[in-house]
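Coming up is one lone chain in structure tokens, specifically the form predicted alone.
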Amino acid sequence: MADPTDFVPQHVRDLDVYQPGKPIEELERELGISGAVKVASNENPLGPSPKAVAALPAALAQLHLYPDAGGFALRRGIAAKHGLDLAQIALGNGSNDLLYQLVLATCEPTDEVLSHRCAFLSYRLAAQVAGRPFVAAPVTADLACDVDALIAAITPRTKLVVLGTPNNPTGSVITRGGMERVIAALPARALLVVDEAYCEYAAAWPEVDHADGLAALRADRRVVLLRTFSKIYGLAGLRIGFAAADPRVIEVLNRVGRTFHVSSLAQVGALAALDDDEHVQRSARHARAALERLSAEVAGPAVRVYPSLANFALVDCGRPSGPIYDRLLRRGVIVRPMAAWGLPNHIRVSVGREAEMPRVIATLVETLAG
């Protein structure tokens, strides 16, 4: 009999497979324990926006309805909220969804997509589904985005520059400067994707130099920005978020995406969230405070804690992660291990509730010094 997976093209069988974060459940079912942390996955501690609760229950009754494909309200809203057209914007399923939607309509087989090896690998996975190249240019001595590697990287091959700002997993940031660089340097038929998932948070840490991806949106026509409700407004599990580009980008994104994509409910908690500024600057300011703590108290003479302006921090552990995660694990506490993104010594660690981090900090310094 023959192999069932023959009819599987090469690009395909060699798909890397994303691997979300272990679930509470799952832990305490394993290991029959209970009251378990996760800081794994950069969700947001203090909830979903609660604006977006509110908003919800009225939305039940229309669930026999099929959503707004095109999304009209949540589209005016974001364009109002960002000084942008309405035919500027897109929605998706999260922010990955338009990535993906993005090498489709743009990138030829031989097309490149280029970004940095500590990049999200979703950067990497996107063009892989769809069979295009993916090139990770070399990142500095800190694992930030090296913009002269980078642009170095560039050819007449590439299509899609993506950076993440603050990126994810190492919390780093592009700068105004660097950012321009990059633009400048791109060839006319490229575009500069921005991955700008965590950057309500970045905005908590004014001090440092970091792009604006609605900036460089407004300065060049090339600039495609991601963001997604997600992260912040705490609504990872509705799945939405959206694309802001060139009129010409989004009628050819529409051109690929799927029909009623975007749930009815999904629409209506974010279009809430989007004016809940409450919520988004306290779970800022929260974040902010915890990374600060766990930077200043989780140390040893191999371990570092990166800087970082999103809801994580990048750890080395100074030594092979796997065993470090495994009795973390059993203390009832889960992080990220990095061994995916070639980081073998490093865990991603995501900021907690007020009442947890204590917890979390105390047990990842006793298990680093064992």
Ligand SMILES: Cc1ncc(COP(=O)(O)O)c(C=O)c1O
Given for the second form:
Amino acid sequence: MADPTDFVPQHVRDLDVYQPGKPIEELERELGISGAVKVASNENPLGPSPKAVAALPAALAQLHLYPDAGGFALRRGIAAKHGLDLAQIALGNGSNDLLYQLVLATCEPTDEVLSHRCAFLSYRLAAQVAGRPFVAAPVTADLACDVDALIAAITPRTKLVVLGTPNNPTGSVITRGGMERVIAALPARALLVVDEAYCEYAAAWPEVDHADGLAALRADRRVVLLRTFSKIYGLAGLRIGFAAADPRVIEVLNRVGRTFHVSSLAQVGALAALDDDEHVQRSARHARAALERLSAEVAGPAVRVYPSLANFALVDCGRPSGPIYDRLLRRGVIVRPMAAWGLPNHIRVSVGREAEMPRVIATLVETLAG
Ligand SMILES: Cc1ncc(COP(=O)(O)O)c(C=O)c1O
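Based on the form predicted alone presented above, generate the structure block for the form predicted in complex with this ligand.
Following is the full complex, with the preceding chain placed first.
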């Protein structure tokens, strides 16, 4: 019998399939362990914004109504908080969703999406799903964005340059000067997408030079900012993020967005979380302290913890990380192996709760020494 999918386009056949991590309960059952710690998905270990949690129950009685498709109250809140215009904000079902929309809205079939070899995997996927070429520029010896190499990889076909700062999985940032140079090198018919999923964490490191996406957006109308409520606001399960850009870019982005794709609960939760400075600051302070401890204590001749301004750190184990990942797993510490990123010796460790960090660090130290 003929394959009922043999008409599927080649670029869809070639797509890498996202391998989701197993739920913690399933892993515990499989391994016969309990009390496992999951430090694998860069979630906020302090939990959701308490203000969001308090606001959600009142919205339940309205679940029979469609959400506000224009996301008016939340967009107005975001615009006010960041000194932007309402027309400069678009909402998405997570910030990833907005990147997919951007590719759809702006790229012709031969237009290139450019990032670098250690960038967040979704950038490549967003291009590939749309059948657009993805170009990965070389990185520095520290696996950070090499601004010169990135600029050298720009061609007349480059339509979107996508940079995460802090970047996932490296935790590295683009400097102010680095971002200015990328913007100066941008072709006239291209946009710079600055993915700031972890920028609130970076704010806890004021002494480290890192680019300010909002300032870049104010200075140049070709900058598109992506932000999310999944990370420091602790609302990953609600699926909500936003783009900030020139109103004309937002208008184009909205053309390809699906109606009602941002739920009413997501809008209510995000609006309440927006005001939760206490939760944001506590979470950022916690992440910095935990990362400082991790890099001070997880050491070894061949082991390297990369400096990170986010809520996770990349660790070079100095040898293939697969067996190390398995041993950590059996001891109840779930990290993310990095082979899919082309980093076979690396794992990514997210910041855990205060009470979990001593166990995470001790287990890592013992496993890496073994
Ligand atoms: C760099 C980066 N951008 C975007 C996202 C996705 O965020 P969202 O949950 O808003 O789609 C993540 C999530 O891991 C991320 O690490």
